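A single chain, nothing else alongside it, follows as structure tokens in the form predicted alone.
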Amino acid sequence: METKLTEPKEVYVLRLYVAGQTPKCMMAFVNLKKICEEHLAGKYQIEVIDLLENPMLASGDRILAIPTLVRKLPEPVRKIIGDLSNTERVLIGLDLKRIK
């Protein structure tokens, strides 16, 4: 029996820091989900961290503004602040699209 080795999938581990369910925070999640489905289908994990519930978690990733998206993996860590409505900026920030 022959075993084929497959390339390990690169998984994007994303952390979205929010403060409650404000319109801007909700929009950031909706925009992130849409971008991930279009560009990273099956290759991403999103963790939403509500700083109203867990304010101490902000210091670990040095969160200064919300909403903030942190790409934990693949390294290096990258951060994007805002509602993620500028898809082009998010793709460049996540290193999914190169600047021309």
Second form
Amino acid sequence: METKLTEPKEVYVLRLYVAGQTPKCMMAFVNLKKICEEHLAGKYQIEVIDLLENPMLASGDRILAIPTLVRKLPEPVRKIIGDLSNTERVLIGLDLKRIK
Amino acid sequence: MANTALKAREKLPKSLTGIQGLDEITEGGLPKGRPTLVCGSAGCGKTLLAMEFLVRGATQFNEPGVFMAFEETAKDLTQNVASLGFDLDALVADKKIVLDFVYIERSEIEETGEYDLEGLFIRLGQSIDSIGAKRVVLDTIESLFAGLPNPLILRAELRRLFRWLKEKGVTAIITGERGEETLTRQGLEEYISDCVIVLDHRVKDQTSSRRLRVVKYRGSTHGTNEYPFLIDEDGISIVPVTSLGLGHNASMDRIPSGISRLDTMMGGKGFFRGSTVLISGTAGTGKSSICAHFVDAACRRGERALYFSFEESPSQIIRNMRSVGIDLEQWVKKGLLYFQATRPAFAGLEMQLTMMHKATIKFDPQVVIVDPLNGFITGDNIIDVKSMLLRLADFLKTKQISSMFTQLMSSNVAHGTSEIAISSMIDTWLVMHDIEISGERNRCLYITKSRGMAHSNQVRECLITDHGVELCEVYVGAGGVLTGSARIAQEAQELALTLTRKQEVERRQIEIESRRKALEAKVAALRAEFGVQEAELMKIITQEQAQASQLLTGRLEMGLSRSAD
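Which structure goes with the form predicted in complex with the partner chain, now that we have seen the form predicted alone?
Following is the full complex, with the preceding chain placed first.
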């Protein structure tokens, strides 16, 4: 399901904001990992930020909802909230797939 | 009054807002440690009220606060409230206030499953802890509904947020946009039920007024009416005038009216301090001049006077009063007199009242003039005007401020009624009207009533001279009441009559004198005649006696010569 819209050499810098190891956060991380492996193998970085440990970082990316996945690169910045269980919507959010 | 109410309700801890009037309506402020909902339509002052709550908290009550803005950036907010004299930058630098702008862009966000608002909680918690905030404002949290999908989750999260705020023990204001049928668009009133305040901005008869109402306040009594409020350079001020009772003290102190003859009519001492004086009269009878005298007298005593003018500009009043010999400008310069001149149509009744209330508190006068009341009446709002004036009079009385209202009457109405039926709230009522007789118009003044003092029942003629208002007696005689030149003519006639009488008396006195003189002359003549006669008679008597003794002597000599035996 690789889309032709993205440049093959583009690196995806992804940042996942969580707040402790809640089931939702754990789920989000698992889902993200799976999606990246399937669609962005070898060209992604995931940074997990736990706001309980670093609350100051919340305002930087204007985080309200938890979990939030921020696509830092490629630009523009996109935000995806929720536990990433809806794969279709995650792909749309990451611009890996157009809405049909 | 407010203090006793505060003491009686110490059960529910409250947090003073510092906003003028709001603490009185809520009897001590907002519920401490609980969220309060402030809702209203766009532009009604929600953000401002919330911001003033924070700023006053930080500056007056040493309670730092967090302002979480969902609609305006920190920069915009700072600029907006700078016009009200709040220096947010300084407060932020002093760690008294934290401004946090929460930006949500719907198009940037994709929802992919279950989420919560822990991020918001963390941010808010971080801000609160960083300055030890006691107050929190969320303005306008409903924007979240536009920015984030899945309202069901949002509702649950908001419920959790308000509970969390309570646990944190912060006194919070949450603002909400007014909805169609509900108080807020998203029905926030369901979650925040401790205290709900509704703001309103309405336009009636082309004048706008802002109002505030405490819809509910759990566990506390509160003023339930709609209170008008003002937003100006000092922030928000609300006038809870209707809450005032009739608890004012009656002063025995008397203050002169500035017209000595008028004082004489009121037992020689003038009005009671703190009383309400109404001067009603037809156009041009000198109502304002009497006010000016009153103001002048007050300023001479070193008291402060506040003059609300609704018809003339301050400079016009000063010029006009100078023509009757009253110099008001000197008092303005000394800061003892302040004019507030507006057109009555400038704002609604409630706003006018609020402004008068505010100006009175600010200037702290001993004497207040409202000249004239009529401008307030527009169409059929007489009941509103009456209630407004009643509240104004009550307020001034509680403050022990003597007030003088003037009222223009369109014609010489019957005794005991006035155009605005406010006589019941008036302590001293002076009526001035003009009498038109023999081709001229003259002013008359009488006291219709004056509570608590003996007062003259006489009609006085009111003369406006170049040295002020003077009262003089009218001519009351067989020909009725005469004033003006008719009075002067009558007086002249009487004077002539008196003169004639006086001359007659003098003439008669002269006659008596001359008669007396004639009599005395006669007596003198008789006496002289008698004197002559007496002298002659005496002479005869002496001669007779001499002859008799000579005869005797002759007889004896004869006997001797005859040698008789």
